[in-house]
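For reference, the chain that follows is the form predicted alone, supplied as structure tokens.
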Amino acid sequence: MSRLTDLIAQAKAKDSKLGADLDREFKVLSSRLPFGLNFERHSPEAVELPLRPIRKGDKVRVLPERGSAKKGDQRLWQVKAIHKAKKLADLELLGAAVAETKSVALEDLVVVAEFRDTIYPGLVSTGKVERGGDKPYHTVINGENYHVLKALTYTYRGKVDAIYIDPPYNTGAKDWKYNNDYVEGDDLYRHSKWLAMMERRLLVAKELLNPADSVLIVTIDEKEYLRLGLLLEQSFPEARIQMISAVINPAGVTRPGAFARTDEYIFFVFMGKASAKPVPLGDDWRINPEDKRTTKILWSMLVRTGTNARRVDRPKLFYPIFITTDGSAMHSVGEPPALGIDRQTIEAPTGTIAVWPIRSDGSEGNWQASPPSLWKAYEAGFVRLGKFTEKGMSISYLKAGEQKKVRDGVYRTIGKRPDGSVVVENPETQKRVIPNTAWRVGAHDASRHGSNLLKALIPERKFPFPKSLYAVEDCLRFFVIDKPEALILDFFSGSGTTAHAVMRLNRQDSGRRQCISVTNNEVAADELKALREQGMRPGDADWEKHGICDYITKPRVAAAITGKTLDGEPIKGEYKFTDEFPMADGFEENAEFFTLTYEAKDAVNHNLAYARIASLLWLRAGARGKRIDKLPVDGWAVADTYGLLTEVDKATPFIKAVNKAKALRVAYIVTDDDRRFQAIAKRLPDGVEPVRLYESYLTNFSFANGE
């Protein structure tokens, strides 16, 4: 190892590039376990970003040309100048042994981003959807996802409710690129590359995650969840896991010479105190739905049955409970009286008779609770009193899990009888529960609930596998459903379906619960060919126009507030359960479509940037109401959740608009001096929280990259 850092340590002194990097390598290997899961971190992964401009001093690939379906030259240079007047630029090859150098035209030219380099992002707008009032914005942000969620720690650091994600499945189709291509079946380091994108992703969606009470839900196939488990429990080694399976094409997928395929895997990571809530749920969420006994609370007899039931086996359980003599309550509970003592030695308070554990042979028994714990049921209701007979008297009680049941709402109580103990409204009708492990619910058939549904929504247009609806919809529901403001994110939207869920829920409860939906721009595998040979790139607007996002997930979350297709027609067909009614009545929603840019750090600093930065602002406050979208002119301006100062002598005015301002949340002041920023802050009204800029964006994204 000592002989290994030094030879670092000289790699670092002659290129300091690489000695970083051989480094961060090294750290790497020597923290791995001993055992679990071990992968190779494939680094750089890297993303083009077609609509960039080239700047100098930015890494770029050549691209292929025009008319040509080849990848291209996959090699990285660096940009040493730019002659504007040429349309050209300089490149260096980065990493080569022996200096390359050549001029490229601009336009044959792609910049590349690899997941180390720190990034200043971004937002553009692209279009709105406003339906809703002054409710929050759903957004939905096309841009490689990975640089998004680095973003998105600036707006929602530890804000986020829950993340719903229904990653690339990694069956070996090309359902998901690596560094630009797609990862082919037959790759050697197939998993381990998954392995490497996914949890890169999901390390940076754990700072997003509030740590007190959130969760994180993924869904997956047989191809990795064993690996997708592993990864989960070494990346959220705090939080609590479940992994549920649901059927999603009961008419099964076949398997040569194997068992059909019906269902697929969701993992639960819970954060903090998140818990699964009680909601109201069909018929079919049992595994047998003829089954009524799994709805209706267990009184269990209080006297044991079976092993151990005897007073010898447990001599601490047989004790005398005391009952008042018209049998209507529990006076008190005695002590076990010692073996070998005569039970009828023992004395019953006046006004009341003892009552023993007596088996139904007559001979003498145990209960199944100590005396402490029967007693503090009783005085919840969790104790039920039967009739005096000449054997005695029966007493049933509800078990640990029966009476958390009664807790959480699952058995809501409606009244009490004359003993004290609990009467519950009848789940047949009520049906508040938490389901089990095993799903096979109608409603989450894939092909039904999500192609169908995508196909009624945005007709002639194809996306491979989107989920059911109200599959989606029901997995959050079960964490949401106390929380109306609740952010929920998806950063592997595709089609849109979790923002649509979303909107459902908010529907059902008048809730303003907001989604934020993250997707790229990629073509589908089956249209990059084609469009190559047309001659067309990624960045040229009939190419742009065929991506995921602006083909697929802005024109369905459109549609789903709208009501209406592309054409402007009404929707056909009505939403099915929990909320049945015609897709033509669209939802009293808003929406905002964003695509990610990448920003000079100068132009940042400079307040040359702020019309792309504004966004963030805005969504940093709420994402809802009215959004600074300029410099203001007179140096300060008050939105419906945020203000804006950008000369701070203009403070006063500033702070007496954003003390008649009702529901300000955040108050943005651009200024290098600390302690004029202190100053201001001081002055601001309890509630809003001071942001001083352009500081804490550029220490957010240089601390978040390790610089």
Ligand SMILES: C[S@@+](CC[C@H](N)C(=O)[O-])C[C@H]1O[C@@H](n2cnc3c(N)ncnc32)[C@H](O)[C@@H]1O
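Only the largest set of C-alpha atoms that superpose within 1.5 Å between the two forms is called the rigid core. Positions refer to the first chain, counted from 1. The model shown is predicted, which means the values in this text are computed figures rather than measured ones. First, how it differs from the form predicted together with this ligand.
- With the core held fixed between the two forms, V312 has its Cα displaced by at least 2 Å.
- Put the two forms on the same core and the Cα of V111 is off by less than 2 Å between the two forms.
- For E460, a C-alpha deviation below 2 angstroms is recorded between the two forms after rigid-core alignment.
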Given for the second form:
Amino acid sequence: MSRLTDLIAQAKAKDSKLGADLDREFKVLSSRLPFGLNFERHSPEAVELPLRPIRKGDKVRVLPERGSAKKGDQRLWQVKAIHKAKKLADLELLGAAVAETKSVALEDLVVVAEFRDTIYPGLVSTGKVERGGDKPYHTVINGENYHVLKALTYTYRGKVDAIYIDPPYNTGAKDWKYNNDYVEGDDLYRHSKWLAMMERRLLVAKELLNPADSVLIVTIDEKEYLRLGLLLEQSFPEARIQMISAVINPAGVTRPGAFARTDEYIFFVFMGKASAKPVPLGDDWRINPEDKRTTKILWSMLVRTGTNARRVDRPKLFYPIFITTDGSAMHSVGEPPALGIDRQTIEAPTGTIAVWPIRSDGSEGNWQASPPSLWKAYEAGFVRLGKFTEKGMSISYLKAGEQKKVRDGVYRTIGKRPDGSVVVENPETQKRVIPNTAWRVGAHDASRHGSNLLKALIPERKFPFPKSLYAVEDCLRFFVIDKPEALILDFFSGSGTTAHAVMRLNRQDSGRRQCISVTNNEVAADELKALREQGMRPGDADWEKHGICDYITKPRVAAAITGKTLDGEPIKGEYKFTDEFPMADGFEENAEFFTLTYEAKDAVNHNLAYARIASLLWLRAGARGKRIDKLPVDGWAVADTYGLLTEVDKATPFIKAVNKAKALRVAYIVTDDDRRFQAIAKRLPDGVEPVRLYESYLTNFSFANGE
Ligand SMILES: C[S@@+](CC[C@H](N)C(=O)[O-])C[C@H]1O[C@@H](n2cnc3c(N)ncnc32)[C@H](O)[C@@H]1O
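Structure of the form predicted together with this ligand (previous: the form predicted alone):
Shown next: the complete complex, the earlier chain at its head.
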């Protein structure tokens, strides 16, 4: 390596920039782990923002001519001046050894955000559907997910209960773009580009998950599952990770000379104390339909049978259990007498009868549990007393595995017997199970319950490979069944299956779970070609309306809620499995649609700047009830879940109003003066979180690079 250091020093002497670049790459290389995942990070990642107006100082690309199928000039330029009247911009080439400038029509430019640039995100509402009364709103955000995730670190840091993502699988068949370019099968860097893209997003997503108890669920197939597994281990070293194999295409995709593919994989990353909860599952979840092991709770005889079952084999497990004379309760357990001591000589406490482990042939035996663990089991309701007979009493108990199933809710306790033992729900009507790692469930068929279901909701609009609605519902159910207010995020939401699944879960237990769906407005590869040929370009209204978010995600979520197709027709068909009802019934839920915007840091118009962050404040306070959309003229305003104080000398009437509002949880206080903020924060009632905002609104939400 010293030879390399030498060479780098020589390069530095000749060309300092080249030397510094080489040095940096060398350091990255030498800091890599000897094992695990080594990949090129491909910095910086960049994204084109066709909807963003061009401003002085922006980085831009020059678009290819309309109608052209060419990739166009990929170089980055900086806008030096804008001539509004002439609709022109003066550009200077970035990073060029020899300066190059030119003037280009504004309409031929597109802004480019590199991921190391600081951004000032905003949200603009583009519509809503309301059928859910005061329930929180599901949100669908149209945007580059890396930037949306960054913005969500303000609203949901550490608050998300479950993330479900189905990222592009990197099939090589134009299923995703890196830096505005499809990653194709022959791209030598296709795995590292995919890993770099995933790693950046997973690391921000991690900041959103509740570290104490949450789950990340990622689906993947044969193309990237090995690399994804390593990436997850590397990115979530503190978590437990499991991989499920799930059949999603029972017919199978033929692989010549190899096995037809029927399944894909689902990684579950358990954060903190997160665990899969037992849930009621149908018989198709059993690999072996004959397997009835989980359907009945198993009480075992306390007296040991078989081998090692004589007193002499385990003398410490030969001890008296003192039962009250009416046979209704265990009074206490005695000490095991030494071998050779006659059990008849041990006296039972008054009012009790000693029961000893006596075998069926009348000889002395032993119990299956030690005195302390038996007593513990008794106290927990895991010991059942039989009737007195001349041999004593037959006592049964739950072994450790069965005890755990009761504790975990596999068998739900519905009462206690007079002896204190638990009564569990009839196993025939209620089978709560944590399944094994191989899922072969008809409901998870992506074509029948993904593509076909989507066709019923938004006829005529095609989306490639949506998940089965019921597969997503099932994945989430294990983690949110006991969290009726869970916050769920999908930042590769595609057609919006996750939001739909969350609505179904809510209907099943009157939950108020909330789903945030993020997806970009990419146009599908075949559509893109057709639109280009028609002379259209990204940013044109006719192009953007064909983007996934506007064309598929938002209409699908709206249709699911209203129960009507885009033409206002009732949706045909029925929901199946766990909760069967006509799709035309829709859901009593609310949803609001947003587009991510990129604001200029120096926005001088406070009203406009505030309007762009208004939704972020509302989201942070729970995304329900009214929103404060404009700066209040009185210097303060109070909505259902939050208040906003913009003039600190109006603190007194503001705090009075905050005290009156019952569901209020956040008070935003706008001041650049820390002491004044602290003084007002102290006066707020308990349970109201004070949050400080800077007077230049956009700086509250500036997100520096993550590269
Ligand atoms: C495989 S699909 C998800 C399908 C979804 N699970 C369903 O059931 O419909 C992945 C989606 O992520 C979106 N996507 C890919 N890269 C993205 C990015 N950087 N930002 C936002 N969305 C992205 C794509 O538009 C695509 O619709």
